[in-house]
Structures are given as structure tokens and as C-alpha cells.
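A single chain, nothing else alongside it, follows as C-alpha cells in the form predicted alone.
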Amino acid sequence: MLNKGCSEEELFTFFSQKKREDMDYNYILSSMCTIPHPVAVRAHCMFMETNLGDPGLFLGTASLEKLLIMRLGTLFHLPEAGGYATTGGTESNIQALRLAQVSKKEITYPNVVVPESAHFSFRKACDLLCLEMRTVPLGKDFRMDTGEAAEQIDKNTVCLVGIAGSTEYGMVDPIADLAKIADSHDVFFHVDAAFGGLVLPFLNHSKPFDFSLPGVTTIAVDPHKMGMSTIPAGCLLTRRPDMLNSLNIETPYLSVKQEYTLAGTRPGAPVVGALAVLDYLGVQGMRAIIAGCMKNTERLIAGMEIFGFPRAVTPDVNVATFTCREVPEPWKVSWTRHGHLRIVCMPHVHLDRIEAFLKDIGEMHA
């Protein structure tokens, strides 16, 4: 810390030039957040000093966190629907394995069956609640392979896992076969929505994967990924409203006595800036920009395979992978395990960026 403070002028000098550093979200094909819409910004800035973590103090920023669950609740056909913001689908998977895990805690050597295609936080969730990891292989669609998620259920699973856009290759397991396999063995059942839960239900033609599904427990989606709100926003979604009062913990100091989040202080602003940009762009709106984005999509997959780079795998979501070994500075994009190209269609990926990547890949490999 400085001895003697900088002036604003100064301080903000050296800022920018640090912010300078970071990569141009135009040449940004690999992240699955975005920037944010700008009615979300406003909303940010509206917001800024509220504490989620303390509610009794900000009333009018908590009705409107239960609001945001209400919108999404009822986008996932369920409007009752219980839960809370979290700072993204990290900590929506861990309290969804917490819940699993407490509502088994008979069993003494729980497990979890999760497809190999799960995000890593499902290693960090395991490792922290002490939970053993049964992964499951994928078919050649890159989906879970639901005989083999079935044969890995046995007594002492706590929770079977389903995730709806794959964070590595956009595919969405079969969730109506896995609700059935889970309500059979009457097993908690996850879907991990992170990404594909602001996509899918504004597609035509997609399949079901929320609480229209009986055997759906919970739900996580990232309002800060195709939501388009500030960093961090993330929800976990619960059937039940009252599920996650067995996660309570005393609070004697606070406004409210009991909680059940797992981070403390808990900013307000991205909150209300997820409910801004659902409630200004509407069904209709968000339809139209998740239509543009898996129209660019197409559009980048139809180039790609014009160059000779076959797609790995037709996605169900916005997210593009291909067999090709590298791609022109200074184009930022990714490899899955797999070691196939990885791009994600995000609404700030335009057609224009789509078109201009095409133009320098083809001029690499020509």
C-alpha cells in the first residue's frame, strides 16, 4: 500500500493502461460470458452497494432476486419454484451436490454419477464434500450414455448429473431418459444449465430439460453467460421452495437469523442486472438474439467445413468444435481434451467477427 495516495488522474492512468493488457473482446471466440447488455450495466451501477447477504437491510433488492427466481422459475415451467443467485455455476453445483448429499445423510460413502463431459467444478464440489465421482463415457454425439449412467447407480448414490449445453462441445445429454433413471431410483437429479439454460427454451424445436420433467430436482443457469448480466450471476433453481432451508446454518448477528447460501456477502448489482436484461429484451427479444447467435453458428460451421475443417459434432447449443490444429494471431479461441477447436457463438461474436475469422483462417491454410 502507498505511503502517501496518488492522484485520480494518475491512478486511473495506470488503470488504463493495465486494462489495455486484456484481451479485445473481438477477437474473444473461446469465453462463454460476454459483454454485458447495457441495460444491465445500468442496473449494475444502480445497485452497486447492496449486500444479498444481508437482506433485512436492502428489501427492496432481495424482492427482486426472488423475482429474477420467479422469471427463471417460470421459464423452466415451474414460476414456484424455489432458489437463489450465486456467483455462477461453480457454487449453483456445489449446493446442489450439498442438497443431494444431505438429503441421503444416511449413507456413509456417498457417491455421484457425472458424464464426462461435466464441468470441472463437479471434481472441486467431490473433493470438498468428500464425495466419490462415478464418470460416465459419452456416445459418439458426445452426449451421456444413459445405460451406463444407469449401471453406475447403486445404493450409495446421492445424485445423478445432466448437463444441457455442454460447456466443451454444446451438447445437451438426454435429460427426459436420465429424470426417468433417477425418479426410478428415486436418486436426486441435477441438470447443470450453466450455459444452455438461456439458450434452450428460446429455441424451436429443442427437448425438454427442466422441471416439465418430474424427475428434475435442480436446476443451475449463469444469467452472466447468454443472460448477458454483470459478473458473477448465476442461479440454483430448486423444485421444492422450502429444499434449501436443510442447508441453514444461524446468522444471530445479521437481519435474518438463518442462511443458506454459501457465500457470505453476496452482491446485489448483477442480480438486478440479470433481471434487467430478461425483463427489457422479453421472450421475444431474447429469442431473436439466441437465434442470430446459433444462425452464426451454422454460418461459422458451413465456413469452416468449406476449408476443409470437419465439426466434431453437430452442437444442440452455440458452441462450434472442429478438427484443426491452429487459427491465425490474434484470435483467441480453445481446445476441448479431445484436442478438437473450440469456438462459442456468444452475442458479441457477430456475423461481421464470424466473417473476418473465416477470411484469416482461409488465408492461413491456403
Ligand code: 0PR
Second form
Amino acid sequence: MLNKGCSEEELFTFFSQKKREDMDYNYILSSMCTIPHPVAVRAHCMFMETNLGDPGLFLGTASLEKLLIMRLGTLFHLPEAGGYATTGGTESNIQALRLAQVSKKEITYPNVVVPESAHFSFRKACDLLCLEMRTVPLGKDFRMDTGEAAEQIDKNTVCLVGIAGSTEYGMVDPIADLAKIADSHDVFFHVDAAFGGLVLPFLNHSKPFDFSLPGVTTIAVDPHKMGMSTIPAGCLLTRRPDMLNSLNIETPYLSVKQEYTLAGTRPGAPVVGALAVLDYLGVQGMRAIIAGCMKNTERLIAGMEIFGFPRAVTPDVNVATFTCREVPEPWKVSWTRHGHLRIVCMPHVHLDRIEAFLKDIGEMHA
Ligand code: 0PR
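Instead of the form predicted alone shown above, give the structure for the form predicted together with the named molecule, please.
Okay, now the whole complex, with that chain kicking things off.
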């Protein structure tokens, strides 16, 4: 740390330089985050100093968090669902597994059953909670094999996990079948809809993945992905409104005497940002944006196949994957664990970006 400090001018000149080292979103095709919506930015700035970790001091912000949970609960066919705003999918997944574990405290060696496509946050959750992670292989369509899932469940299983919009291939597991399996074995069923939770409700022909299925216990959904909020904004939703109380610990000197969240100090700003986007756009506005992302995904797939780069699978959400070994600079793409090229058609990936990418890759492989 500098002894004397420095001028604001100097400081921000330095920051501007550093910011130029960041990638420009114009070329980012690999991210599940996006440029936040202007109303999210405005709300974020307005609520910058709020701390949901001491909700008694920020009653207005705390009630906006409740409103966000109600909006998402309604979208997932259960307006009275419980839940809270997390820092993202990782925290939501950790907390969901914690809930499942405390619901069956009597089990000495608990395990959870997850698809091979599960995000690596489940690895972290299992490490932290000392849970055995059982991995179920995927079928040819990159979806969890339900027969295998049923086989892996035993008397020590505390949770089955399904993915609604997988990170690498954008696939939705057979959630309805998995919900039935979980129900019949009396285990929790957590749906990781961190990405797909704000895509699937706005598509015309998507299958149910939410609380409309009786077996679904908890859902993770991230406004900082397809919800276009500022970072960090995730949400964990629970079927029973009081379910989170099983995680309560005493907080004697705060404005509230108990808390079930993982983080202590929690930013209100991105939470209000998330609510701002949903309320500003409404269902119609979200539908229009999601329809655009899906159309761009289809255009990308069609364009790539003309060049001889076949899709790995037809995705359920806006994540496209291809057999293709190389892409030109400065495009930033990612590669799946099976070596497929992966592109996420986020809201910032407009049609002109897709066309520019196709032109560049066509020239490179000409
Ligand atoms: N569940 C699913 C299905 C996810 O795709 C992700 C993250 C998570 C949980 C964890 O969410 P948090 O990262 O919010 O805790 N998916 C992206 C990924 O790992 C996150 C990401 C976003 C990575 C932008 C890179 C990036 O540039 O690919």
C-alpha cells in the first residue's frame, strides 16, 4: 500500500489501462455471463451500499429480495416457494446439498447422485460436506441416463441432481422421470437450472423442469447468467417456504437472530438488479430476448454445418457445440471435456457477431 496515497486521476488512468487488458464482450463466445441490462446497472448503483447480511437494517432491500424469489417461484409454478439470493450457482448447489444432508442426519455415509454433466460446483459441495458423489453416465444425447440414476440410489442417498441446461452441451436431463424416481425413493431432488432456469420458461415447447413436478425439492437459478443482472446474483428456491430454516444458526448481535445463508455479508445491489430486469422486461420482453438467442444458436449451427463442422448435439438451450479443432483470433470460445468447440449464444452475441465469426472461421478453413 502507498504511504501517501495518489491522485484520483492517476488511479483511474491506471485502472483504465488495466481494463483495456480485459477481453471485449464483442469477441466473447464462451461465457455464460453477459453485459448487464442497463436497468440492472441503474438498480445496482442505487443499492450499492446495502447489506442483506443484516436485513433488519435494510428492510426495503430485504423485501425486494423476497419479491425476486416470488417472481422466480411464480415462473417455476410455485409463487409461495421459499428461497434466497446467493452469489451464484456454486453457492446454490452447495446449499441445496446441505439441505438434503441435514434432512437425513441419521445417515453416516451419505451420497448424492449427479449426472456426468454436473457442473464442477457439485465437486466442491461434496468435498465441503463430506458427501460421496456418484456420477451417472449420459446417454447418446448428452442427457442423464434415468435407469442408471435409479440404480445408483441406495439407502444412503440424500439427493438426486438433474440439470436443466447443462454447462457444456446445453441439455436438459429427463427431469420429470428423475423427479418420479426421487419421489419413489424418498430422496431430495435438486434441479440445477442455473443457466436454463431463465431460458426454458420463455420457450414455446419446453418440457416441465420445475415445481410443477411434485418430486422437485429445490431449484438453482442464476440471474447473473441469462437474467442479465449484474454479478453476483444467484437464487436458491425451495418447495417448502420454511425448508431453509433447517440450516439456521444463531446470530445473537445482528438485527435478526438467526441466518441460513452461506455468506454473511451479502450484496443487495445485484439482487435488486436481477429484479429490475425481470420487472422491466416482463414475460414478453424476456421471451423476445430468449427467442433471439435461440434463433442465433440455430443460425450458428446451420452456418457451421455448411462449412463441414457438424453439431455435437441439438441443444435444448442456447449452447452450441461442434466437431471443430481451431478458431481464428481474437474470438474467445471454449472446449468441452470431450474436445467439442462450445459457443454460448448469450444476449450480447448479436446476429452480426455470429455472421462475423462465421465469416472468419470460413476464411480460416477455406
Ligand atoms: N450450474 C451450472 C449449470 C452452471 O453452468 C454454472 C456455471 C454453475 C452451476 C455455477 O455457477 P457460478 O459460476 O455462478 O457459481 N457455469 C459457467 C461455467 O462454469 C460459469 C461461467 C460464466 C464460466 C462465465 C465462465 C464465464 O466466462 O462455464
